[in-house]
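As structure tokens, one chain now follows by itself in the form predicted on its own.
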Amino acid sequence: MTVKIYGPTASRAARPLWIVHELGIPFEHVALEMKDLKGADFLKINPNGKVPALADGDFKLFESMAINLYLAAKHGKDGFMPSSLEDQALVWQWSFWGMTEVERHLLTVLIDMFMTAPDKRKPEAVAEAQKALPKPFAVLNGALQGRDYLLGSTFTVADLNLASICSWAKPIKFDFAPFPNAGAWLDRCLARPGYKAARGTK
């Protein structure tokens, strides 16, 4: 059965893109245009009206984290999803984390930097998020430590979900210097042929 993807490439919902490409899973992609999200057709998949959401028969599903999980522990295979509880919880635990304490401020330099008027532009707030950024940055350094990816040697369903939010950092040329392991995993990740055709690149 295809599934459905509903957002455009350059959204959330190219985390849910990424992982049909990883995992081989047959999908439509419904790009959508904003004018798209209030219509009713859509609120009935998404009664929030934003993007993305899954479409999976009769099945709906919103934010994209909660996608991805989904996929991952329905098609996952080889150890994408991990079979043991406490691997499955260290997915939960990265996959979170990236959206709790990296998305914020990363989205909060990517907006102003390429998405907002000049004399729009909030200086300050992006001062503050650059300044917050190295801690979490640190974090994930560290436990990355001899080691290629989160949970050791293998990709998995929480390199795909962090990596998809880190990846904002290559736009906004955040300096990994300090951090050579986080660094080098998101160049890593950011390779994979997955990545590359969820955003039409080779």
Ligand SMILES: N[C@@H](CCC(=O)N[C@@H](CS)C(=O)NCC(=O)O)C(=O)O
Contents of the next structure:
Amino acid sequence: MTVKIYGPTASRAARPLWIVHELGIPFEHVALEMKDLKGADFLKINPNGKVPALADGDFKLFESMAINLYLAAKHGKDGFMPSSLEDQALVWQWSFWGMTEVERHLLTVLIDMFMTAPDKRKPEAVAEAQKALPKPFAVLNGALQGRDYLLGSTFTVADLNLASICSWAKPIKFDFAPFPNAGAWLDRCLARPGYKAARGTK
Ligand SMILES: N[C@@H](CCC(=O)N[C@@H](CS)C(=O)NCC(=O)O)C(=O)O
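Other form of same protein, the form predicted in complex with this ligand, not the form predicted on its own:
Let's see the whole complex now, leading with the same chain.
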């Protein structure tokens, strides 16, 4: 069965697009445009009118992290979705942590920098987000001390989910100098062919 992934590449749909390349499963990319998201057809797929969304046969799912955890659990091999409950819990931990502790700060800066007219920019909100970011990146840096990936020596869905969020640190030119483990880990993850293929780059 070919899964359908809804949403433009330049959106959080990049996350499931990365994982389907990583898993090597057949998929259909329904790119959509942002203006299509509130139409009746798409609202049947995701009543929130947001992307990404997934259809796997009759089964429909929204929320980028949930989609990736589902696909990893269904198709992951060789520890990509770890087998022990404890390691799976760590996968959930890093995925939820990325969404709650990192994403909004990166997004605040990203939107202001690239998607906001100069007269609408909010330097105070950006400064606050920039001030908040070192705290989670210090935590991530510590967790990666002496290991290449979040759970050890193997790239797992935890790395993919968190790196897909942290990838926004690149366009905003976040300074990883104080967090070398985190910076090297992000480069390692984003150098993967699956990430590049999802973006249509080499
Ligand atoms: N927490 C959701 C966020 C989904 C979301 O906000 N997606 C944006 C695109 S990246 C969207 O669809 N925006 C359209 C809108 O809010 O109307 C997820 O991770 O899937």
